[in-house]
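Only one chain is included here, represented as structure tokens and corresponding to the form predicted on its own.
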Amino acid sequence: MTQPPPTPFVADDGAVVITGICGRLGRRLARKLHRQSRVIGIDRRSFPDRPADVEHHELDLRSARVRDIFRDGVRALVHLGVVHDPRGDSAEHHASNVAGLQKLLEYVEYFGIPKVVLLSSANVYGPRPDNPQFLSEDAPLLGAGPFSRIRDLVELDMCAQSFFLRLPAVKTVILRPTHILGTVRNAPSNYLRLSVVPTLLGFDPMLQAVHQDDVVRAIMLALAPTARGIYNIAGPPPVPLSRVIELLERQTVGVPHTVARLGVERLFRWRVTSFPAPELDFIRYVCMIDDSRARRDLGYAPTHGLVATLCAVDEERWLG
């Protein structure tokens, strides 16, 4: 049976903690929810171009200071905040990422606070030869192989599962959207980014991807009182990685894949490049969602279309 849409955010006396707030899509964020909601910003940078009326605390998350933001008047967090660098300390991010969510989902059971969305991705499926045309959010979390990067979403999509599990009353939301694309700096945006686009010989994957700003519409959607639940989020139908390189008027090289891992491994060690060998996997293998559970129990759907999507990471500066 159909259920109804959750009943719209409602902007009351409760605050939003956003969590990674400095982060490209934490900001977009925290620029469309000031205007609805008293918003509470948590990150080790700085935000000196942020709302007048945004509250920041340049706090890393495993500080016991972090708690006394959520003592009062809290009524929602957002977490953000998974720390993405290929080049940094693997061990330090792993216990940054682990840790950090383990102590906001304590001081959320503590505090009493009612919802929780975990910005997740649907990378923790993994591209895999084996991937059926479209995965639900049901399918294994099998991303984490060689990418250290998705073993710690991995693990923090599980660890958020748990939390969701054991406590009910507590309306938590998962998101997982596909590649984001957009002024956010991650591997996708910025590999479509790139003049001359590295693709591999004998591949031709479809790729499925989503504008940030109806990222950053799916997040509102789930700040709804009643939403629960782990959801996909998708953009405009997929096409094959040739069409989006053609659309976006790039020119393209193709290259083995022996050598491109083994180029890709070097320039990376050199740092030339911030693209890891693994994230090849990504213009090799498919790994499409369906989200139809997103439009159905959300009322989330796209408002980008193709050419606007891919478009944005042309972008060369945030705007709104």
Contents of the next structure:
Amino acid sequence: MTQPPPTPFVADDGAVVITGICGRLGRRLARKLHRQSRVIGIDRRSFPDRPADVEHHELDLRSARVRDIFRDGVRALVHLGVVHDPRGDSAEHHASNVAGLQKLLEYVEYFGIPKVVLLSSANVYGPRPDNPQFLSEDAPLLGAGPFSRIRDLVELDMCAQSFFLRLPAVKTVILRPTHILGTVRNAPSNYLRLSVVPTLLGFDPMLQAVHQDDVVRAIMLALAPTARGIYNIAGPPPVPLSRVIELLERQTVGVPHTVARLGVERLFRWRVTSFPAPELDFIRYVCMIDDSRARRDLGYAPTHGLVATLCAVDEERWLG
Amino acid sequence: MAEKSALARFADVATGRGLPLLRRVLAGAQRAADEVTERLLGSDFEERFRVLADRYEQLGGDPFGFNPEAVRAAALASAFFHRAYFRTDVYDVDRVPAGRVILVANHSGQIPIDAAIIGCSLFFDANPPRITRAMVDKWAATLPFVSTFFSRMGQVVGLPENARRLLNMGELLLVFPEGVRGVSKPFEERYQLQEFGRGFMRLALETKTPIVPVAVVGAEEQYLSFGRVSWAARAFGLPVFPLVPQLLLPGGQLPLPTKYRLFFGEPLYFEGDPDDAAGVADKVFLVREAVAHILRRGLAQRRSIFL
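For comparison with the form predicted on its own, please write out the form predicted in complex with its partner chain.
Next comes the full complex, and the chain you just saw is listed first.
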């Protein structure tokens, strides 16, 4: 943990385009990257406190004007602009996610941009009772079975995979990080921010988590000119869910699975919670990944220990 | 006033005589409990426990969720079954080599008590103590409490990837190649080895792991099964539904207190191509014969099922 992280080689000729730059992860990446390289952001949202040298375009990814951004001087695309909103219209999301990525990959091919990094997720493997304890990058992407929300993500991953196979000249990297914890607003961080953390009675699966800054570092490493491939990204060694809750000093309550499932379904329909009921399987079965390939090929290693990773969910908690 | 003094007298008697008596009784019970605990666990339990805890501390925790503290919590109950209830005799446990190893045993007894007893013998009787990592059916992973209990006790879901990882960690793997076919045998088929699965041999060849054949005598008679009901298994979503009338008797839910005998064979070392199906089948046959041989010898040696 103490050794300094290897600094990735980033040439300063050419810009890095970051989609979804206004998300919490995107902003962190932009702050890290803009010192080494020109950064261009694309997002429908605005980026109010952006560093002065970051160029930002408030655009939908499907907009025709996105093409002009790629016209010259771009050396890499980092795609973080995957929309997850369990509340939104699913058909609309699907269209914007899949069509958005298709367009971007078209521009990459047309303008000969040498590097693409897609941030996928280990959720594409899906939690299952018959999962091996650690899934490798070759495991089938079964996450979409019970979770329609993950279908988008699996499809994006597949799109990027076919692009990766079709165009060997473009150094495509697909990163599949496990549960990202930090100030990010994703389901695992939100779940651990609850003051009383509900668990499923009798289930205590092993969990992995990775600190948001370790994911940012993995993205920077993936931007190295030679990196190419699909990589799982994990954090510190896994621990049982009960230990996670203990380390965060949260209260917990065990709920039988059937009750929890019915309850969460109701609450979701009444808009009290934004956790979709099928995602309860993430605290029921294992969905852990083996990141040895990233450690070997990218030189990735998490710099945050278990406690630092977990406590990151409480940062900026009172700042809004 | 009289009432008060009566009450006061009662209080005097209670604190003067009752409490010391109660304390003596409690202290006596405590001593007796300690004695039973020590006899069951053995005087060197703490040392054995430390050996294990140190090993997993050095490894930086077990990625499968094994927790040495859970072993401590379950030690008394398992020691009771191992030493008092089944009065297990363990033969040649010192033949198990250090480092990674696969134990191959016959499977029987309707519920996998044989796995627990083999685990006990490797913890209580082997030197140094070892944790047995058995492969459990993935169906068990869907059960609340059971899945957590298995995981904390070091059991893992039976997949080749998991087995390979455990062997590379230098663990001791317990395999029942007969699987459900073996454990749910009806009574009239007792001590007849069923067909062996071949996955364990491919793993052993791949990772160059020695195989120790193990025979369990005594587990076959713990629950008398008169057959399997396939429609009931389907209806309840169970892997198998054995017909065990003794479960309906009061106290029949406990297994019969048969005497367990565990026989460990000489380690077998194999070399070859894990993808050569015919070669693997031949080697599996050799292991099956080794288990059958020890099993026959153990049965011949036995004078009584219960003593």
